Every structure is written in structure tokens, then in C-alpha cells.
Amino acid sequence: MKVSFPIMGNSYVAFKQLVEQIGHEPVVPPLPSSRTMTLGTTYSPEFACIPFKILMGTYLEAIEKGAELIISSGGHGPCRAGYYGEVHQRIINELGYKTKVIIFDSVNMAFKDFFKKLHYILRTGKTSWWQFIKVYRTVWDKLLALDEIELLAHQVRPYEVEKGKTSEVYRRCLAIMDQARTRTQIKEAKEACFRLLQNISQDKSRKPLKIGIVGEIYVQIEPFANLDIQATLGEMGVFTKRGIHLSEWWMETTHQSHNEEKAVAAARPYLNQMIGGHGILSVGETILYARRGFDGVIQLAPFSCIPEIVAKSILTQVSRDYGIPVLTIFLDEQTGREGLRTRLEAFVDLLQQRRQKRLGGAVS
């Protein structure tokens, strides 16, 4: 069966080799561009939010591939993205595709639908569960090496001495990735990509401000939803830290991790309870950002999402307890890569003028 499955992040290289070890012909649909938000914003409703417009652009373009199932994950609270996975397939039927979207809800939630789910995807591709843990420990070293690799990258770029390095090196690390298929030649590929990134020149003298970012998380992870926010910072020679990977969210869903907990602790004075979405962590990881000394925080929401809504409320007064700047920025098809540098280099000057009147008062 030829199964497809959204871009997320650099994602869906690790994807792209579980769909074909579990027995099924991947289809990796072309990575979002502006004719997927085209597609998108032609057969979404007016409402929905950028998530939902890019995955139907997306769902669209994988269907044109020959797709015949989809697999998403799904949502749960009050956030609308519970539902996205109803309306898709609803669209999807009426344009006259007979492509199935089958959605995960996570396994905590949802335990046996979750495996009744997984049981028919290996059955269908000839799969047997045991042939399916070896196949998970592989693609699940390879996600944690994408997530490696990003994550140093990220950290590389405020110091590197040619503009645009960085990104280029990672683009190469991804290919690289792709190639690997065993544990072994994982590793030694996630080796050859840090000695890569790490050899990029780099200016060490510099002190760059650091930023985290925060919001809901197919925004943050996603570089074509958020206008690739950090490599944009980056190459202003700003360092930052989002509050989600998906290796990260999976051993969280899993309870392997327990650094949500730490953040929703931090909210508890503001926030006491879950409001969907990733809101409460939003507040949370703010506060444990100021805690680290970052010098500001970038909440990230796609325009009229509920949660982050409720979170940027709170966020004002997390602002003055604290003393951290909180830019936030809303996300639709109509944000523009421009204007947002603007708002990103003003936030930036703000943040450099705060340091240097911290740093003077301290000299004085």
C-alpha cells in the first residue's frame, strides 16, 4: 500500500524508512511550499488554523503522489486539532479521492485504539510485531540523531563566520541521514554530520542573546509554518531554544521524559489547569526560560488558536513578574518572511539595549 504521512520538521526522513520497513511503499510529499498553502487555503475552511491548511495542502500533494493512506496524529482537549483529522478525510472524500487518513491519538489517551490502529497498518504491510520493535529501535535512533543534529546546528549558527553556512551543512546532514539505514550507519552518519557542523568557522568571541521559543508545536517545529524562525534568528547571531522536538514529545507521550511536568509546574501560579494545545507549557517554559537567564522568549501561535490565545494573556504579567520581553507572533497564510524579520530585528535591538543597560549598571 503506498502510505504517506505529514512533513514535520525534518521528520519525515525517519518516517519515510518505518513506512518502508513496516512493508508499505512511502510516499513523502513534497515539502511545504507555497503552492501546498495554495491548495490548502483553497479547500479549508476560512477558520482553520495554519496547521490544518498546511496538512490539507499537503494531504493533497501526497494524494497527487498516488497516496492511499495517510497517517497523522491527532489532538485531545479543547483544542481543535482533535477534530482535523475527521475533517480532512471528510474533504479529502468529497474532492472524490478515495484516500484513507488514519490518525493517532496519543497512546495514553487512546491506548487500544492506538494499537488497534498499529495492528492493522503491520497487517496490511505483512508485518509481524516483533519484526515491527526492531524496525521501531532503528527509525527511533535515527529521529533522535535528526533531532541531534538540528539541535547543533542551531547552536553553530549565531558564531558562524560565512552567513548561510550553517543551513547549508544541515541540508547536507539531512541527506546524509536519509542514506543511513542500520543502527550502526546511523551513528556513524550523526558522527559525520556534528564533525561537519563543527567544523563550520566560527567567531567564539561573540556573546550572542538567547531566545527561546515557545507556542503550539507544529508551528515551532515546522520551518515553513513558522518562516524558519531560528535560522532567521541564527543568522542575526542569536542563539535559541523552542520548547519542543518531536523525539522530545514522544518520550514525553510516553512518559520516558518528564520536563512537561517541570514546565506545567512553573504555570502553576498562572495556570492551573490544561487548556489544550501546548498553552500551558507555553506559560511554563517562559518562566523556565527567565529562570535560565534567557534575555527573551517568542511565542509562537497560528492565528486565532485558542490555547495560545489564553496563553499570551498570561504571559503579559509572566513579562513584569519576571522581567523578560515576550514577543508573540501569530501565524497565517498571510504572514509574510519580511515583515516578520522586521518584527524579529526590532525584537532583537530591544533585547541587545536591555543587556547593555544591565551590563553598564553592573560596571557602575
Contents of the next structure:
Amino acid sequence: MKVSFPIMGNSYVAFKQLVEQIGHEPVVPPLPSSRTMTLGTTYSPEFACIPFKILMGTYLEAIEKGAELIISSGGHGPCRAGYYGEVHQRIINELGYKTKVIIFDSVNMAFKDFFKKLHYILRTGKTSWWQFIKVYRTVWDKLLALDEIELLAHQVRPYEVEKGKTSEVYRRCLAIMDQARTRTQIKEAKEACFRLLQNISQDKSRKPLKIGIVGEIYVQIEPFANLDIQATLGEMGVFTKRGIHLSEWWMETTHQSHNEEKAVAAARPYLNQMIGGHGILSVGETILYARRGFDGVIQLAPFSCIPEIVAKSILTQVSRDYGIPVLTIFLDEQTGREGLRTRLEAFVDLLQQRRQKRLGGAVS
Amino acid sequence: MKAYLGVDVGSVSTKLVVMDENDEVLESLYLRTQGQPVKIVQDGLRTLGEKLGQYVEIAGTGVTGSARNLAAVLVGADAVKNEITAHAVAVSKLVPGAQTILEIGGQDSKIIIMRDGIVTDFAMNTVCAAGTGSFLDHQADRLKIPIEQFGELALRSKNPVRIAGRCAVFAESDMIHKQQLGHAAEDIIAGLCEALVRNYLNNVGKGKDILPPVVFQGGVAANTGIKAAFEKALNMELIVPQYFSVMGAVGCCLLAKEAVRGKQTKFKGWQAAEYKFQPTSFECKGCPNLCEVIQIYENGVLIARWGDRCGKWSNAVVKVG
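Same protein, different form: I have the form predicted alone, so give me the form predicted in complex with its partner chain.
Below is the whole assembly, all chains and molecules, this chain first.
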């Protein structure tokens, strides 16, 4: 079967291998572009959020490339993302395509359903559970490696001497990782990529500002959705750390790590219940960043996203209590790169002034 | 005499200011951009050049506004800054001690919170273009009232009509509705001012500590009706600085002065007004980003490119200056 999946940051490199090794033909959709956006907004309900629209466009482009099955993940809690898969499916059907959309909801929430769907995909791909476990371990390695490479790239970028060099090397790294298949190859490829990134000439005398990024998962991870905010800030000489990477998210949902719990606990004095999406995490992570001495926090939110709107109003108070500036950016179809740049530059200026003042105060 | 040139090119208006060494404004221009930033900036340069060219020597230039990259190429800029910083810089010089800046221009509106002379928080209208200035212009035109008299008329109203101000589109249709019910023009205009202020405070100003002294600037600050509506809603007095409509450009002069300290200016000279600038653009097909690359020719020579994410094009030509 021709199987496709959404593009979300660098994860497609790993998903491609996963689909291939469980016996299906992977259809990698084109990286989101203005065309994806046009398709997505044409066939989506107007008030759906930007992740929905980009996914819609991606699915339609995947269908053009022949996808018969699209695998995606659902949301949990009272967030619209929970039924987006269903809406996508109906729109696809109404347009006259037979392509099926399978939504994997969180393992915790729907254990039986999760395995039923997984079983269907394995059966149609003629892959046994035993084989799947082997594939899973390899692909997991790959996903982890991809995230580690991305993290390193974000670390190097604020120090790069030649502007844009890191992004260029990072793109090359993705191509290298795409070639690696076995666990040994993945390990070697990762090391090669690390070397490439570390060899970028860096000016270590810089003292980059540190900005934490919080917000809804899709707009955090997919650079097309957030107008490549991390690279843009990195090239302004700012170090950024975002709240979530896909491998981390999977570790959390499968209880292999407990960072979310820490954020939820930190948020408790301000918000003590799940409000869906990543709202509570936006609050909690902001507090954690403040405690870790970050200079500022940027909240990324799809326009009209209720969990993030709730978080935004709470963040005003958090910002005051913890003395950490927070900039909220609502992303939508018409969000312009230039407008975003203006806000980012102003935010960086603000943080720089604050830092100088703080240091000045410490000296006198 | 040494002087500094500040240029602020926005979507609706273009502002040019020349300031001397003592931070005194020598000359200021407020022009309509009319969708032709290149022509308008050159017109501005020509006017200033004729007036001041013989007396002053430009020692530094600064640019800001949504077209700051373009403006930087046109005049040869020493400092290129975002509008928020430029406005804050101007206010801290002209209105020392100000704690809040309300800024409403043609398309953008923003709020800047300052404490002890540094910016501590700011917000700008995000998804909606708001366009309060343009909207008021449009309504004045529709009501056949010169925009200059718009504010005075609003002040005459004894009982303003309540107008739905969630968004300009709704406000307009509600306004037409109220007109057809037979309300007096001044009551409608006053109601409109209140609606826009309510909208601003609810969207841009939400959650911000608006502490006095409050400075009100941008083109809309000329509108006494809006100023009165703000004062009523906030229950405090607003300061409208003398150069309220060109504050961004004033800030640029100050930033330019800072930027050229011990350096030679990149200013192209007043004669840049006569250069032939030609902007063109193309879509780069190098990767899925499909960046729109802008390139500028000066007298037939390619001098700058920008807009590409990866630097493939912008690094390919010698940078200006």
C-alpha cells in the first residue's frame, strides 16, 4: 500500500524508513510550501487552526503523489485536534478520493484502539510483530538521532561566523541521515553529522541571549508553520530551546520520561487542570525556563487555539511574578515574515537592554 | 553643521527627519507612501536636500518601518532598526520618564511599556491588520468630513452612539446602520472613536500595565477625538509629543548618531534622489521554501538582494556601503 504521513519538522526522515520497513511504499509529501497552504486553506473550514490547514494541504499533496493511506496522530483533552482526523477524512472523501486516514490517539487513552490500528497496518504490510519490534528500535534510534542533531544545530547557530552556514550543514545532515538504514549506520551517520556541525567555525566569545520556546506542538516543531523562528533567532545570535521535540513527546506519552510532569507541577499554582492541547505546558515550561535563568520566552500559538489563548492570559501573571518577558505570537495564514521579524528584533532588543541593565546593576 | 537623517517607511506614510548634533529637529516631513516607497523616499530626499543641503552635512542615517530594508538601500543607512525600538528611543529622549507609549499608525498599532527608560514589554496587533489610521481616513472620506476636522466633531458630541468595534469591518457596517437610524454625525463619530479605543485596549493593550505618563503618538494622535476617548477610557491624561507623527524617524536620527560614532557614514548623499532605483523580484525554486527574492538595481547595477532564507542570493552580491 502507498502510505503517507504528515510532515512535522525532521521526523519524515524516520517515518519514511518506518513505513518502508513494515512493508509499505512510503509517499513522502513535499515539504510544506505556499502551495500546501493554498490547497489547505481552500479546502478547510475557515475557522480551523493553522496546523489543520497545513495538514490538509499536505494530505492533498500526498494524495496527488498516490497515497492510499495517511497515518497521523490525534490530540488529547478538550482540544479540537482530537477530531481533526475525522474532519480531514470527510473532506478527502467529499473531494472524491478513496484515501483513508488513520489517526493514532495517545496509547494511554486508547490502548486497544491503538493496537488494533497498528495491527491493521502491519497485517496489510505482511510484517510480523516480531519484525516490527526490530524495525521500531531502528527507527526510534533514527528519530532520536535526528532530534539530537537538530538540538546541536540550534546550539551552534548563534555562534556561527558565517551567517546561514549551520542551516546549510543541517540540511546536508538530513540527507546523510536519510541514507542510514541499520542501527550501526544510524550511529555512524549521527556521529558524522555531529562532526560536521561542530566543525562549523564559531565565535565562542559571543554571549547569546537564551530564549525558551513554548506553545502548541505542531507550530513549535514544523518550521514552515512558525516561519522558521528558531533559525531566524539563531541567526540574530540568540540561543533557543523549544519545549518539545517529537522523540521527547513520544517518551512522554509512553512514560519513558517525566518532563511533562515537572511542567504540569510548575504550572499548578496558576492552572491546575488539563485544558487541552499544550496550554498547561506553555504555562509550566515558561516557569521552568524562568527558573533556569533564560532571558525570555516566546509562546507560539495557532490563531484561535483555545488552550493557548487561556495560557496567554495566565502568562501575563507568570511573566510578572517571575520577571521573565514573554512574547506571544499567533500564527495564521497571513502572518508575514517581515512582521514577525520586527517583533522578534524588538523582543531581542528588549532582552538585551534588560540584561545590560542587570549586569550594570550587579557591578555598581 | 553636522546633522542626522532618519527615515521611517511605513505602509501608509513615510516620514523623514533631520536632527542636529544637539538633538534638535531641523526639518521633518510626513508623506503618503501611496504604495510607491522608492519614489516617495526620493521625493523626500529631494525636498530636504533643497532646504538643507547647503547648511548641513549628514553625518549618519537611520531607517525603520516595514520597508526598512528597502529604505536602507535607497539612502545608504548606518542603522537599520525595528519600529518598536525606534519609537522607544525617540520617546525616552523627547518625553523622559514616560512609562507607556500608545502608538497608532496607518496599519500597525502598538503599545510599548517602559520602566526606567528601558522597554520592558510591548505588543503589536498580530493577525488582524487593524489599520485604525486607514480606517479613520476611509470613514472621514465616506462621511465627506475632512480628516482634520474629524476629531473636533467628535468632541462636540454630547451622547456618543455605541458602535460595535470588534473589527473595522463590523464597525463600518454598524456605523452605517446607526446612520440610517438617524443619529447625528458627531455622535456617530464620537462613538466610532470610543469603539476603536475599546478595541485597541482590549486587543493590543490587554494585560499590560498602563501607567502614566502615557505618550500617545503615530498619525492617529492628531485626532483629538481618539485622544479624548483614550483619556476617558483610561481616566488619565495623554501626552502627545510635538513630533508625534514622525517619532520613528526621530528615533532613527538618534540611533544613527549612536551607530556612526567614530565611523564614516554610508549616506549616499542628497543626489540619491535622482538615482534610478529599480526593484524586481523572483521566486527562487532552489528548495521547497520558494522564497520571494527582491533585488534592487541602482542606475542599472544590481546592488542588493534579500528575502531568501538560505543566503544563496543575498550573499551573492556585494553588500551596500
